[in-house]
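What follows is a single chain, given as structure tokens, in the form predicted on its own.
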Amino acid sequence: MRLIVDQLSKCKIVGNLTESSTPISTSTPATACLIRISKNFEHFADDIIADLGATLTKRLGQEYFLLKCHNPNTITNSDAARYIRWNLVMDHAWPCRPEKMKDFIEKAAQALFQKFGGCNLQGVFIGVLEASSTHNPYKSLASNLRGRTLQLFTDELAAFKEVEEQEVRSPSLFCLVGKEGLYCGIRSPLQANGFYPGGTKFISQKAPHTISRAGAKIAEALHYLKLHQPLPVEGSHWLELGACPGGMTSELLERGYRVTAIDRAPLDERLKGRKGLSFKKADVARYNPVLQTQFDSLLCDMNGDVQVSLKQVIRLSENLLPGGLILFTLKTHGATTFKECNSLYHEAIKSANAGGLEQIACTHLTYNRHEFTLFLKKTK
């Protein structure tokens, strides 16, 4: 196997951090990193890579970019971070054609165990580089490779966790396999920006409960929120702005939440009479909750100008309990450049902070289009 970065052979795990026993000099070569950029923002790829101070090595799959980064920390703390769905520092790579290689699964599993055994992992998770493909032969290959690898790691993973049971700050081995080969690295889910290899969580949009794509969007947003804090408890009361036709409303109700939904247009007929739902047919700008009504969380997926929508969010956050959660879809329609999109975000954060709201996280999700999901909380 060709090794891109071989620090792991000398590593030791200290708490939740991987620390090399060999000092890193200022002349250390650039680190190989794999990032995922959604097709929605692929036209910004050159700007994103430049913002990271990185150089492109090659494209992998449909949405993956293999980079050389001089400072991998910029992946999570730069303007580019919002566009990066998932990232992985490359600790090991095997450029090859897995489907044409005899005994690939056994060879790859043995190599993974030899390299990463003894690194105090909480789990091993293997996905595919073409996650969006419906007929992907690498899905079964990834599943079989994970099964064989876990057999070898059995003694080390006595307290093994399933993918959504991972501790967000503890190290896991994430691997991606595709026609270009096998790419692996140790990261915590929080560092990688997701629990799954590649960051994708499949969410069914089949009837009868699915009313619109927005249902999958809020489901994925709540899944992502678990990287940063616990979800609102069952029975929590949500205020939803611009709820029509009710895709998000339906998903929240399915989870046992209560919802007060506001929109000028009616909700889907399938929501009529649903337990826990209170619908107010009104313009959000003219809506005022009943005196002393308080909500646990607020959701806004309204179209239109960001600042206009955010103004209503800030106004109605007065009815949130202290520490209340806000999920705000930051639309970027009309912004045609990387700089303009970033300006929309920074202006939104400035307004939110002035209104007593603090950012928890901001990311682009699978079910987002040209938009970001902004997670906020009420500070007082």
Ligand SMILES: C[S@@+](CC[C@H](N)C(=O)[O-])C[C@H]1O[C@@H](n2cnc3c(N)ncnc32)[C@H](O)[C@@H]1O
Given for the second form:
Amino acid sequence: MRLIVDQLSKCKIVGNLTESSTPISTSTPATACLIRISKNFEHFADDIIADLGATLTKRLGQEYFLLKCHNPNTITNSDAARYIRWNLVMDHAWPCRPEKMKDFIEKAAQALFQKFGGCNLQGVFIGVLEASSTHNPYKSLASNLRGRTLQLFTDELAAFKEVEEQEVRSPSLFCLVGKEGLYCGIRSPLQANGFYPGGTKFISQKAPHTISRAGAKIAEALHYLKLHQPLPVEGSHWLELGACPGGMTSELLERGYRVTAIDRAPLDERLKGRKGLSFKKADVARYNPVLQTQFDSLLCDMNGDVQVSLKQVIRLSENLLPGGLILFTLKTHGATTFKECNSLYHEAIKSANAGGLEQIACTHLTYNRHEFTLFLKKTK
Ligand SMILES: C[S@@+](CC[C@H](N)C(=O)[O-])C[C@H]1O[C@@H](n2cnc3c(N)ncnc32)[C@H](O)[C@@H]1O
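Okay, that was the form predicted on its own. Show me the form predicted together with the ligand next.
Below is the entire complex, every chain and molecule, led by the chain shown above.
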């Protein structure tokens, strides 16, 4: 068995679990890192890699880029970070053809145990490099490899944590397998930017409560939020701007939230009479909540100019409780270059801060297209 990346002493985690502000000189030896960039932003891949000060080693699957990186902290702390769905610093890579190999699962599981046994991990999670294809034979391979690896780690892991039970700041072993081989690293979910290997949580978009594609966006956004803070409690009251046809509204109602939804277009008929829903057919700019109404959270998925939408969000955040959560879809239409997209974001943050809103996170989710999901909170 030949390993191309095995550059670390056993259990050493690359980068602190908290961010380091220490400048790293270009003479620092390069670290192998795997980043995932969605097809939506693939045309910015060269800019993203340059922004990280990294060089491309090779592409893996449809969306993964194996890099040589001098400062892995830039992956979570740079303009490029918003475009990187998920990342892993490579502690162990085995380029091979798993499907052609006799006893791949046993050999790979033994190698993982030998390398990572005794590393005080909270869990082992194995996904696939080619996440988007539906009939992917590597899905069962990943699941069988995880099963065998967990058997070997039985005495190591205090309890078998399922993926959503992970502590966000504790180290997990994440692995990705595909026709190009096996790629693994120790990362906390917060560092990797997601609980799942590869960062994608599959969200079923089947009826009855799925009304539009946007429903998956809010479902994934609420899941992602758990990396940063607890979800709003059941019964919380959301103000939703630009709600039509109502995919997001439906998801919020499904979770036991109350929703006041505003749109100049009508909501889907299927939402009629849904418990907890109040709908106002109006232009958001003309909408004024009943005096003293206090919302817990605000959601804005309005199309149109970002600054125009943000202006309404800031105005209506007057009716948000202190510390209230704001989810804002930052649409990048009209910004064609990496630089323009970044300016759009920085201008948005400037306006939000001036309006008393502070960023919690900003990322590109699986169900986002040419847009980011921006998580803000009201500072007072
Ligand atoms: C992308 S769609 C929203 C999809 C929705 N989140 C869902 O889950 O189905 C954008 C919506 O914003 C609404 N919109 C844009 N500007 C608006 C404004 N000034 N006032 C009211 N609605 C607006 C549009 O009518 C449109 O329905």
